[in-house]
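Read the single chain below, which is given as structure tokens and is the form predicted alone.
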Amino acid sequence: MSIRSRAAWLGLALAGAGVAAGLRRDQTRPLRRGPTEVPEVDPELPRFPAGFHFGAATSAHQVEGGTTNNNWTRWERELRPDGRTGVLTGEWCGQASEHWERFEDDVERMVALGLDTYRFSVEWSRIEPEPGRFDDAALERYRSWCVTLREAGITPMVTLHHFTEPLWLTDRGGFEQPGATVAFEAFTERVVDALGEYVDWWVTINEPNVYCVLGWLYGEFPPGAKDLGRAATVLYHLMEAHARAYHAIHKRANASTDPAALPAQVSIAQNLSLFEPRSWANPAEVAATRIVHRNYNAAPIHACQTGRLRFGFPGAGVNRRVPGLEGTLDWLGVNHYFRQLVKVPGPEGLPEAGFDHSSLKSQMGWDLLPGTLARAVRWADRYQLPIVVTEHGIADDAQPDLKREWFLQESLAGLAEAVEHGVDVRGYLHWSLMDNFEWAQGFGPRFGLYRVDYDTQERTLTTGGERYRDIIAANRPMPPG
């Protein structure tokens, strides 16, 4: 990290108090504190306009099982630079939820919930286990998934990069090197050639901000680095990779001769976290919140619209145009989970974001404030793009999962109100369809609508899943007769 001293940080924070990409007026009103106990669930179910989409999401490494040739597999078996295990519990992903083998059965569970959209990622290391050698059997398996989903009345949404990449790319320096963008483009082309007949909705990069911040700034994800300059380089290359993939998808997917085929719809899935100063009376913390927001939330979206990436701080970051990036969002994927409080100074003089210890928490220790989802999409609406909530949910290992049931319904009620007031949200995808391997937290956190017994792989619909099913049913047209 380049900014280490408290004086340097405070000076920078105060200088940045008026940054153009700061908080909108509706974000400068403090959120109310969350409840301390689980409230009663409102019996009135939220209502959405006709055509609103309901779905769920997963990622390959977290649920498929057998993904043994990527950067996360290595991370799970090695120690971080600080001596801790890559996964804090010491677990390996292994067979995860065996989604690779049980996909068809899991589609039946999607149908039982009433889902009309399923977002999943394709595992790059399966498809291209060695540079330039593509596994046609793996591509055919993913193609069969898309066919099965379509036949079940479920729209497939495919994510190309969800935190994992093949070891051969990692050994070449990964996205710290510009060659990764060329490799990603070639990978994208092969995937689109195989799946494009059945896929209209594409996510190129999942949470580019999380990928580089947790991997290169906080050291929680591989490669465990803590270097702002390297993080900025990675984000720049991710934006270039997105641009290359965007144009490759449109060139190939839109070449269909089928008059009924829809134009490809391409986006990133951007993690949006709401940030508030720990104290609104502290000018340094208010300014720091704006800077954190600008870098974390706004920078990747702004770059995709304007073609210029501005990320970091003076002397440690990037402010450059990215070839082909301008205008490369057909819609905007929003992943949202929580609000955090920003305080200064934090570690090594940088701002620190944390939670309100007095509020009700998820299993991950996140504040449960259901109103933040509506506020996040209201902020995202400034970009004048159709919005899909591509991830949202909580970890709740209780049985019944009353926190999930309450949080899901209240969040959707707020989202429905935002839609009613003109925010262009087209759909909501819950994270996650089933319990999964939660990266550095291992198998403990339970995010699934379906609870997974990892000994037997049996799936059981949770109380929260039942509530989601009921909300979906309430928003579907009644059958004739």
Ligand code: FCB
Second form
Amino acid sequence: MSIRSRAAWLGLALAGAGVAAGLRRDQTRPLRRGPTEVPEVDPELPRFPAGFHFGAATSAHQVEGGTTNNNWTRWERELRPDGRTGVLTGEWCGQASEHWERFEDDVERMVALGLDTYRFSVEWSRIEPEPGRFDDAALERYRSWCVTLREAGITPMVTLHHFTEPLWLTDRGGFEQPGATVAFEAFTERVVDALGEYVDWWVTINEPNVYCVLGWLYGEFPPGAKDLGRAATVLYHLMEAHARAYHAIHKRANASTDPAALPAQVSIAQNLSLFEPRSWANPAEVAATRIVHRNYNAAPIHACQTGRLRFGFPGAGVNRRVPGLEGTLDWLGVNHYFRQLVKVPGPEGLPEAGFDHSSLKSQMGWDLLPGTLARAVRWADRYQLPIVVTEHGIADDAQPDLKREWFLQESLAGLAEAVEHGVDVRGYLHWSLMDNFEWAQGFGPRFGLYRVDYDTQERTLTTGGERYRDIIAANRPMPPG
Ligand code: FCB
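Alongside the form predicted alone that was just displayed, please also present the structure of the form predicted together with the ligand.
Full assembly next; the chain just shown is listed first.
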């Protein structure tokens, strides 16, 4: 079973014994089981307050094509002792969705959907192919993207690190070494100098929890390690890298030339998964769930607010102040996909988090419970920061993609209700604009609002995409007259 169908916290939950109280405070009442068939789609479109932002998200390696100088390229190609590569299908990312060349056409597709925000990442290995050598042409290309977006009335949101980094950094030990945080700061400065004129919204690190846990605890992302101590070191350095980038951005980019510009708005995009004990009557499962939730969901956000990272458990992990980290979230990016049930013991006697095998699934095998998005933002609201859903979506290969249509509609209906009840969510960015390379799963899973034919690179709007377009249109002010 792949890590994307399990929780990523092996080892941490071993400390579960004896910590049973308080989980309900964190996660409120249990969620119901999901449907087993695609329900009919509600014709009533969800309504959000005026000014709510609608957008989509991508990341460089997954869509651009030609990103061959990073840690993922090696992971896709290098054979492991079992004769396989790090991608289950053996695929290489290759030309992906050719977004690098086709960006301008893809902006037309964003306009056709009515998007007002586009979140993309810049590829560090393109911008700094060798240590200290920055490629002006690559920076210029990204700058032209920002101009094109602005001209189309779309606000760019830029992610600086989305799972990939240049091979030269990997060869120096990557984020296991403190030097990576200094290199990341220098890279950030260059990007901000090139793009700051057009960009107010910045995401420093995408899903620090997923990157560290899949790469260093479950071994399903590069470098394929399974070591809690190393995972904790990486998370510590990611937090430090975020702090350095936060201050660099604020120092250099005070506001874009957009007349409605805000001072730079900086956050991480935190993956929030909902964890529930398989049985609320089982104290060991309740205890393990609480530990998983604290380490996976809360630790990075809490660290950015207080300046201290607590990850793992006494004797294993990290409990240390991170220089410059306190108060470094101007808003909170929430990536949310699913709820998982924590079971004790799982295979090999260890606790495990997995899905409720009786309900409807996405192509990834993830349970489809649309109510969890609202649950995730309600939980995140305790940090008293403006929230943007920076990723949320579903892989659906069917044509028509009826699951996506229903899941999107219902998730947004729940989100609208949360907003109505006062949860401070400012926008929703769907994952993803178009089909792309889904990391260890390769090209099979189809997350796109646009379906991509990888032979011709033709893009076709999906049924879910049509629904999203209609929801956005229903929420736009009527044109005058
Ligand atoms: C998130 C990643 C994103 C994509 C989605 C499906 O965890 O940030 O790149 O793979 O999952």
